[in-house]
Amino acid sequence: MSEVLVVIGAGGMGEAIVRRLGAGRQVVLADFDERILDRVTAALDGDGYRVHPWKVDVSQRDSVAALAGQASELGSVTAVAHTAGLSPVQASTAAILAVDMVGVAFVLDEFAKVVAPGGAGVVIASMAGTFATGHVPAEVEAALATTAAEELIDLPFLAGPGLADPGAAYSIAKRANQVRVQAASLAWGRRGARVNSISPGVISTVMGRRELAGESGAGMRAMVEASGTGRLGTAGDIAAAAAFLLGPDASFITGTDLLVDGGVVAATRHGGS
């Protein structure tokens, strides 16, 4: 039976991603944006990949379970990978909320249905998620992780005023992205697979450069400059962190978030000592 590669977002990290992991497997490109989709299903198809184009919408469960339905009709789902989501300078609060957090748990739910005995999941969070560690509180933090997704968008804290900003409603998104794959790890489990988040700092791709071009991008800048690395990440960075999270090298590893910011965070937490 053909191995299967789902990759959600056919954008900069998505595409990596494909082209890391993909050589050799049945690979299922999904997106809502078709002409996006069909350009990169073109590129790849020419440098010998095998892509399934699928449009989806992940807002909506109905349109995740006929995606993963059809990942699992070509062969064995080893490896799921959710790069999709909308930055606070595409979208409104509701957008992101919608997308970014609950279509992220229902790739979870979805996904653990079909995913393979012995594969891997990697959901693309932000750092956004992590600097968000410690200001939520923990009873918020538990129905980010555990609250059914049908239900994640009525939770009465996310309509209070300070998610009104589409930066804060992204971070808190993201923080539930985090604590969502810690919880979602325990279903994957029992299928015999592991499932874990990327949080990503600032990276080259098209959303990260409209986010640098921003009324945030001098403070991003600044953040980036004081790091570690002192520099912008790629998504071949992203891609090799997920290489690592869905590979054999990583069989011990679920339920946990890997911080890929260059040092970034660090730097801001400690710059000053």
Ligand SMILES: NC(=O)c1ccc[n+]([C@@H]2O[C@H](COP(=O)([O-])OP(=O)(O)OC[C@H]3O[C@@H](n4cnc5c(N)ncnc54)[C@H](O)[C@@H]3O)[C@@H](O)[C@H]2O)c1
Second form
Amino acid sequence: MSEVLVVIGAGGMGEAIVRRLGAGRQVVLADFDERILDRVTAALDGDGYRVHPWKVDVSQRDSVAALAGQASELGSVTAVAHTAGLSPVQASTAAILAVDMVGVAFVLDEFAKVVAPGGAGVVIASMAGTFATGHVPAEVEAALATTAAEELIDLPFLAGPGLADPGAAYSIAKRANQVRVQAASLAWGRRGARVNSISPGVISTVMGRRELAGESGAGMRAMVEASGTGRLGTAGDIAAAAAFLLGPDASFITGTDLLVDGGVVAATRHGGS
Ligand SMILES: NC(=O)c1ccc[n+]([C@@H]2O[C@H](COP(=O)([O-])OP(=O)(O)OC[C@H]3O[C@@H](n4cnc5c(N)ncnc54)[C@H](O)[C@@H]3O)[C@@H](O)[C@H]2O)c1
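We have the form predicted alone; now please give the form predicted together with the named molecule.
Below: every chain and molecule of the assembly, starting with the one above.
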């Protein structure tokens, strides 16, 4: 039976993950934007990958379930990388919560039903979620981790005035990703599979460059310059982390988050010491 790699989100990180892990596998590449999907599929096909493009809207459970069903018909779903998302300069609070928070919950639910024993998943969260750690009350984190996906959006905390700003909504959505993956590792474990999140720092993809050009850009550049690496990340840096977490060297790692931020969080917390 063929091994299937599912990559959701055909943007910078999604394409890099296919290039790193897709050789010799059937690749299901899914995105909301058909132009991006067509362009990236054509480039990957030309380079020898066997790519099955699929249109998905991760904010709709039926759409994610159809994607999971299609992937499992192709073969054994041994690796799932969820990279689809919206950033604060691109979208409203409502869209960010629907795609970045609820969408991740749908992907974790639906792929827990089809992932192969021995398989693994990664969800791309963000260092914004790591920065939110300690600022979200424990009972809210518990609710974000386990409330049914359809009911997440009705949590009273999310209706507060603090989330009117898309940047604040993004931070909460990404913190939700981290704790949701922790909780989901139990269901994935019952299938003999693992799931983890990766929290990138500032990565030079289309999304990252848009954020750098936006109103928070100067602050982000300053944080990067002060970090231990002093550089922006590349999509390849994230693909390398995904390869580790999806591969056999990580067979004892599940339900955790890997911060891949070039040292930005460390410098922010300890830069003055
Ligand atoms: N680039 C960065 O600096 C950075 C930093 C931290 C976290 N992240 C996170 O990494 C992930 C990948 O980011 P990227 O840099 O590759 O971004 P990208 O913009 O290059 O790719 C994201 C893709 O998601 C797709 N998408 C958006 N809404 C969708 C929906 N409803 N259904 C399906 N697909 C949808 C977009 O069409 C796009 O192709 C995102 O979750 C992002 O929040 C990015």
